[in-house]
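Only one chain is shown below, in structure tokens, and it's the form predicted alone.
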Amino acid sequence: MAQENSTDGSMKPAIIVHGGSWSIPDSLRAGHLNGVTQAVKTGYQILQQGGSALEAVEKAVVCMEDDSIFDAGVGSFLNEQGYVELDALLMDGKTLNAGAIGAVLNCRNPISLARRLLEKPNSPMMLVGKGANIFAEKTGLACDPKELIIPREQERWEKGPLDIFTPNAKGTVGAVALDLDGNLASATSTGGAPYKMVGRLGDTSIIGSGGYASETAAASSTGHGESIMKINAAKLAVDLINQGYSPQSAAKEVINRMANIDGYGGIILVDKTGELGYFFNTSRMAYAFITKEGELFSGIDPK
């Protein structure tokens, strides 16, 4: 999946997205594949038109936040008290600036709220809880928290706790991209685990765990958040690339290290040449990418 420079020396864009790593049942297979396919097409179009990697990954993730089949944005799992708390992280590889949002209650697209935070002068890199809710209101991105709850998830919540990797669960979403100027970016968004404790933050909004981007590579993680945080999976992947690993070998190494601590999940990567990588140790992970020739590939099963 390596992306080579064109004969005139210009960069070729690259993008890969994931829609969560878990035991996706056959009944939801088509929906997940369609969701990641539409997301990667959206991001790739932005890149082709000269848009930034930051813009491409944000809009790709917005597509998945708006698709209720995923555990991100509208339709996310409800926490133990019956409402939605969302986490998101957006990071710019060129500047190392990031916007991290945790446990926000009133925003349909927390990845866009993360972008507003990233671009706000002299702002912190992370806002959580009440602070994130206030920031959503100030930026015009707030919604009624009830808009995030759909009947399917209300009914699921009323049945009681379940494991996120049972056949009825869904997945965190993410995207990484390289733009025509050679800049990299990472975006990750989630509703977290079903019936999670109020205020629980998983890996998604933690810089270096749920996502990371530098001038050399970008990564986005998905899976069991506590395991991902133990090894700082996204930063580890980027560091491995700096040590000479290819994106594919780095992705496999990260997931193998997670498996060594009984962790499960997946990761996607892109480096500064546009080479892509992905790996997961769950039964399935929804992913999609587009080659330098403009060919679309999507998948869900291990190879």
The other form holds:
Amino acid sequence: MAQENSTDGSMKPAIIVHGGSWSIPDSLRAGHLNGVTQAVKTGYQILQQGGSALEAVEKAVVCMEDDSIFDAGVGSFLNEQGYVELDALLMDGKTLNAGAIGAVLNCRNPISLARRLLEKPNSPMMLVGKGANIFAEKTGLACDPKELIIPREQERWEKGPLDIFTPNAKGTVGAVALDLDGNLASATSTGGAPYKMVGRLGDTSIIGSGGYASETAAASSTGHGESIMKINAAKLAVDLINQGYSPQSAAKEVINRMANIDGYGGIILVDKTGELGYFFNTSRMAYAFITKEGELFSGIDPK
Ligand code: ASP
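The form predicted together with aspartic acid is what I want next, because the block you gave corresponds to the form predicted alone; please supply it.
All chains and molecules follow, beginning with the one already shown.
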């Protein structure tokens, strides 16, 4: 039986999503805000209808993978050889089961592929490269890799390597939620860094870095993957909450620790009471959330 988290004695759901950090350009600002708002509404509706946190975060992330404005699914950055390689991680706080997909080439919705892996009996928790491509084919989630490339990203690639610190950069997507049964889940999906080396795995599919969920809290990260991995940002955030930090103070502490190693990024958090937190040290991070009181907020600029 779930604990109540509201004054009327019932359990209320809560959800927060991000649409990536970095210096999202003004031209993509409205699109990012619209994308994260649609995603959070999609996830919240599932939660309100009694759906699981796992289902809500998966579908919120699918929404953003399908929106080519983000660096996830269709429309992702191309790697140094001019094609898309996607990473995703889904984690269930109740069971600690995860589905992690790395460097998949042929899947529009790697977060759904991660869910298939998570729910497959006696399966590994992580599949990368060729194995992930084969799994996409076997589960009916495969597409032609060319479908993932859009003209905007083809043109960007043709101009040569992009410094992620330039105002052109956009980011990964993620969601964390609390459901009516008191369970938590985390989902994160990315095309990774622009012009990344073939086979480069960032933080996103790494359990404890790109995402983590337990019975007490759930986290999803975005930003400089190599820095996020150095401090296992998502697990660190959950551990801080277990030590008594609020989600907001834990988010700030994680990003401060990342700044101490010259890292840049953002993180979103929810705890088992439905308290939400987010923080970033990039110039922007698209986010939207619906509180346990049912209020919707979205934004992209620092507080
Ligand atoms: N963290 C992602 C990666 O390094 C990129 C991002 O969040 O923008 O692959």
